[in-house]
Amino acid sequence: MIWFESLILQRTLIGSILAGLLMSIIGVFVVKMKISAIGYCMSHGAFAGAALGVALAINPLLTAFLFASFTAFLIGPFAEKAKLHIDIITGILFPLNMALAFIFIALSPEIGLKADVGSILWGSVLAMTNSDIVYLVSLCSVTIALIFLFWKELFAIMFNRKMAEADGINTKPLVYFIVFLTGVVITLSLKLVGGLLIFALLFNPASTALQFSYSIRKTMVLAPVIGIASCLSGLFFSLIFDLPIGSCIALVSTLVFAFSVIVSPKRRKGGREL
């Protein structure tokens, strides 16, 4: 038995890791670029999704990345055939995607209800399995890889995305390609937090991190040590309180936030509001 919750306790901290340190990069280039709305709405995509796998009593994993691929074919893509502005989209996507997962929390069954929808609504310290870890360990992998290999690209954008434009980059299937992993990120890290929680962790950390510095470089180095900081903290405070996990990292990474813009050196020499 103690075996078995040293495991369990085990792949709780490594998913806590990886899952901070992947939001948090991602965050970084979803608040620079001002897709915030995009986010936003691709967590409750993917939140919907892994609540049809709930009702359907298949693997959510598999729905919630469905979902999560098909918004960000409906964010991008679709919405520039359109010729439609990606707030409308944003703006109708998100109220859809919470409805349709409601819909599904209240058509699962008895245990669903006990078990997995609480997972995917809140996180939860017994959600991460082995297979979980070994895909986080492999998105990682390969987002870091990606990044490294277009870094110069996406730099350009985050800093300007027209001046990015004018130098010749071609900026529409970086910014997909970074709305996409966002979707694939949020869909992994969706059972440690949960869907109604997610988008703290996405988003807090970045934005804590541009309190301290100027430099994108050093916001991307600065932000995963805030996500993971914030995922282990609110892990600590989930296990001693007996709290949700995801209620707890949302709850840590906001009082960080807010504690680092009171303390923000940007503001005290009168820096750019961010």
The other form holds:
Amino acid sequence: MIWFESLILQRTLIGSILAGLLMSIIGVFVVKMKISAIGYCMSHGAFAGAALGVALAINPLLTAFLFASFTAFLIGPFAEKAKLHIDIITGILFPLNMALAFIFIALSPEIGLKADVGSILWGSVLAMTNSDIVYLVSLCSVTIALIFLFWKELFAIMFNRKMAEADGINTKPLVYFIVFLTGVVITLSLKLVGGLLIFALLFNPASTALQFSYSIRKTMVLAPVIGIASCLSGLFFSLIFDLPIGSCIALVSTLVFAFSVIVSPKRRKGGREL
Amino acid sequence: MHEIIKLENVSTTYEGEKRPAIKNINLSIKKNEFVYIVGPNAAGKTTLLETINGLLTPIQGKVQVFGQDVRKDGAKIRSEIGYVPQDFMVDQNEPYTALDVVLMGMYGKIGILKRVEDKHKAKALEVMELLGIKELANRPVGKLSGGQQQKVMIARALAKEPKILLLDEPFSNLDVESKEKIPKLIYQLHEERELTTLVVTHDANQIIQNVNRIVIMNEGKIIAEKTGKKLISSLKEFWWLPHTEAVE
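Having displayed the form predicted alone, please output the structure of the form predicted in complex with its partner chain.
Let's see the whole complex now, leading with the same chain.
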């Protein structure tokens, strides 16, 4: 029994580190590209998909991935083709995804699925499986490799997309790539943090890191450190006080952000950044 | 001489607008021409520049740069164009240094999957030195003054060693000394590197000597083109242009 509990804890620990790392790296792009509304919409798309998986008693990861990908398609190429402003398409999709998620949860068979519903709503320390860890490790490797390969183009787009385009960078596929990647990373982190709160892990560590640094490269290093620390602290408080892990991670990362605003050198005269 | 920019019957409309910002524009610019585009606010000057480099797609007509269709080969063409946008200001907390911003201008030309090398950094610093902003290279760009930021954007456009320069009100935020010095420097680089240069201004007083042609725009149309000698003084007939009374 102790061995079993230790195995679950190990998986959750590794899952927390990987989710914190991935979400905060992607979060820097989401914040700097000013596509927070997209991130918000994608997280709820994945949430609705996971709820459908639970309702149909099939792998929620698969349906979450399909929903997140479809949401990415609607926000990206579809909205561009239909000439729909980003505020309109995200404003329509956000309540739609929430409505679908709650309908799917309401339709879920009650017996034996309460834990599944709970884990997609606010995360669970018990939810991570060996497969989830394998997926997260693979995604982590692919994400870091792709960001390394396209770093200079992504760097220029984060500064200003129009200027990047004016300098001969084909920005459209790279922006779609970040939108799609956001969906995949959210999908794989959903079980741990939960669909209602996952946006906090996407947004908070990146926003916190930006309070301390005038260098985007340092921000890309600092954000994952804050993301991982928030996840591990959230896990710790969740285990100690028997609270939902997603809520604990969201609370810790929000408190860290609030603290960073207070101590940020950017708000002090003569303050030195990291 | 070879035409490097050619617009045939081009009209561009902004999304959600019925009235085109530029209408039925015909314009040919030859290699190594130095052209000023002058006109009051909302004359369509910025729209014209952004239609030439393909940032805006025209609703009618054909835009060719280097003999290629901008709609088809936009990214490749833009990698050879240095563009300074109008009133580009960076938020003071942006996590980019002035050197980062200058280097970014070269990324399209360096090409995808290729790394930034020391020679690119050396080139960026060399141009920053020419503009007198080398010592600001490692400062956060958002902390610089409006004039310094404008010099950073000019350095960004020049560092990539473009074949065409499109400058939109590039001297508007500069101090008096720089307003004298920087246009001369740009003209010098234009001559040395055989560039084709288009400068937009609403202020007739900012036009430098030695310019080859002045294109006058109003209400989205080209209403006159001036070439030949005493170009700047010929602007006096367009008395309604800002500061025309000051031209000599």
